[in-house]
Amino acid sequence: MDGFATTSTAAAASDRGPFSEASAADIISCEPATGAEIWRGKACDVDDVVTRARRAWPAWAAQPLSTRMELVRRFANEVRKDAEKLATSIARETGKPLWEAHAEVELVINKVEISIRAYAERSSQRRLDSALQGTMAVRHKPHGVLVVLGPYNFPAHLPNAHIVPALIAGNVVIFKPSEKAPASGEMLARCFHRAGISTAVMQFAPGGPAEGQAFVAHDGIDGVLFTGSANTGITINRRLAARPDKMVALEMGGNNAMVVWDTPKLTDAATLIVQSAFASTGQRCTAARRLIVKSSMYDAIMGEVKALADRLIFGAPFDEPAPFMGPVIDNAAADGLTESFLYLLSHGGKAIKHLVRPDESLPFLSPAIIDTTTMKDRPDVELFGPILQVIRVDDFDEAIAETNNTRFGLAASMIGGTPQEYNKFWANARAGIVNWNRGTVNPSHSAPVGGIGLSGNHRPTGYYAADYCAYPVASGEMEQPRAMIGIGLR
């Protein structure tokens, strides 16, 4: 297990945050599918960026809420105008199929109205009037300057899920995209600027790990909103442990489990499993990493899963016919995943479907399935790629225990079973997202999206992002002072 953690996890988990590689003055982005350079730029000056943001914040926070909402709606319209260009950039820069990049752009657009509704519901002004005690009011204030550290796997949607709620609440935003996906981040930022949100209120701040660390530690930053790997999230949390004044929202990864119990719907179950394990080439924080199967269902369900996985096309983003999966983000990630699969094989795993890399010079990987039931110590890591581990169990309590056999706690799903069994699963599964007869991927952003354990710090994004973008202020108010001391006077 130690060998797995030290030689494989760093690349296989593919640290999606700001501290993952050596920094350099030039930030260069290359297409995973071809290796061709598509973007080059200079790293930002952190002090200058923060100074500019602090100057811009008072005027932005003083804008009426209706004005801020109107401006983010204009942003959604700018994204609509640039939808094809943005989708093409995402597909080229991440390697995901064009159809999936289009779906990501739709998520960016839809996030605006979701965030407006969420702010109105979760951060609304409330008053409780009393004739003698005056008024008790609850209002919300923005934190100030928030830095959003974005991942590469959804380079527009996931940072946008922080940016839009933060702007609505009256914060100014510094957006540092992943150094692996700056081109898509820059295009997203330009949509905000064309909508009338100034380049000081929503700053695009490219950089590498050094810039990410500097933003986190900077005294001029009031909060850090992060989506990425657990390793990076833990680093951020540790660095800010002595700074309770800073808002820290961490949305991290998962070693997510799917449980398959009694069901006659084998084809549907297999489809949910394959979608959950291999969508985005397994590069989703909610992707299914572990499949826990009732022993009596094993042969039937695994036959369906393997047959469907064998049919999946993996290829370049613009290939025809369209692929289901693109490459992983880079060769380092592909190398790490290959090493991890070999580790599982050499420590008791039995391959159901081997991991295949057709070209060693490019990061294309086939979907892979491996039975790890008899492994003595299964590594509890997030393998950020298309590797599904299968575990057989004999009873339902064992299935729940295996679901919880992880330090993570993002998503869990149960397929089949009775309503009573699902109720037991829901009550006992330690995860922030618990589904029944649904996959683990594609969580609704009209609901909270987050986890426990190493998957988050109890600051879910999605609909609940409004909660960490503004803080409540309680005010006891009377038009004239009125008071008396009724006891204890001479």
Ligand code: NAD
Contents of the next structure:
Amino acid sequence: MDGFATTSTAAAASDRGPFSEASAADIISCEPATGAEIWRGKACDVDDVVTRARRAWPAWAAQPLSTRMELVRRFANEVRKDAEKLATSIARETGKPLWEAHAEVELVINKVEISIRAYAERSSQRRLDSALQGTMAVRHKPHGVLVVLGPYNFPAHLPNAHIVPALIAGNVVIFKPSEKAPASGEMLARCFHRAGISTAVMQFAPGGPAEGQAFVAHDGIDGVLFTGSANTGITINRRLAARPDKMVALEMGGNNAMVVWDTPKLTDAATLIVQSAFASTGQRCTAARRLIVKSSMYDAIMGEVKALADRLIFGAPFDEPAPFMGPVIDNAAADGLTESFLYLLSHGGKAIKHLVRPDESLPFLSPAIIDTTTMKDRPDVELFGPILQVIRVDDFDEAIAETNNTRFGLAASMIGGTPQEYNKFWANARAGIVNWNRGTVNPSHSAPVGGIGLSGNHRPTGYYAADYCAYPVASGEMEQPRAMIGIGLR
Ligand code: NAD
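Moving on from the form predicted on its own, please list the structure of the form predicted together with nicotinamide-adenine-dinucleotide.
Okay, now the whole complex, with that chain kicking things off.
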């Protein structure tokens, strides 16, 4: 699709546009809001990291489960102690407002108790009766060495959502943070180390796509736990297509729909829409990208949405008064989003609110809304930024068809309508998260978090991360051998 840049593709490059002066092996992280460098380091040596992890695994796996649980609880305490520093680093490195970075740190802390509960429930030991008064035991084993590849948008919470359950289950972890957020990744890793989890059991391994590829291809790795773009996820899946022995958990992007049907609560509806589309400057996998509106509701709801979006403050993370949203991650992402908005405009889209970039040298973008109802062949890509497309429809079946008019399948939400209509929406919307009168963002990690289609490979994270961090082993067991052959003997 010429001229239509997907920001995920742009984001996959380690280049940070005008900010970058790195040599191939250097990883440099810059503040999106200012362009100032905040972290610089060498990419890890992949072979060394894997060798160290393999050596560390047997002793870690042999620890009692209670010890591993105690250690991750200590990790939560270390994060609590460092909360201010970690939030500040996340805000600087991603550009998200400080209040939002604090919320991310809370998610990191809460993940520990959620994962302990999840392990107990989903990976617990069971004994079943079997023949001849024997028992059948079901227990879980860790995979071994798991590599966690993190994204930049939640540089602590999302890698952590893999790391904590993986460690509890008895795996050792190699954590390769996004090359765009290594400083926050390193700070997170230090909290594990201060808690008493060794630097070999939870290794911090900075690097970019090249190191990511090398880990994926490495024979010493037992699995890849990935959160990032669909393009990268597909590359990883392809690379491991002939390796069914490796665990591959892919959490990828979305082209998520929000449907607005009959509702008298216009202000609440508009608030949910604006939060879903523009929180984190649209840099959330679950962000609403497409708003599907019943024609008879269109003028009323779009008036409210536009008025609210006009009031949103976008600015630097530490500004006062606090902004609602910060910049996007870098100039390459801002360029790609601007190009994509122009593509939509020049192919039949009608701007309700233009995408504005006040300073060409920095990646601040305003929230943007564009009606693409009459556009032929709307590109089905994830625009990872503050662009909301609006599509008007006349009947409910059309709304459901439009919801599913995507290869992705992460989140879908319906605002208004009757319980019967919601039941129909729930049954037919193809997504891993389906909500009613709630936004698309902020999925609960006490529930599964994942999608279908290009959004994931049926291995949701959240509460269900326990399932991909250990495999069940069935064992028929008796204290003494006892057997007889009843039929067919001479
Ligand atoms: P990305 O795919 O560019 O990078 C993610 C990680 O993969 C990084 O650590 C990167 O270095 C590594 N990587 C890049 N190319 C690789 C390759 N060929 N082989 C192995 N590793 C490679 O993603 P991003 O831009 O950092 O993150 C934004 C994307 O993440 C968006 O698409 C967003 O929707 C998605 N995301 C998904 C979820 C979810 O839970 N489903 C959550 C947050 C973000």
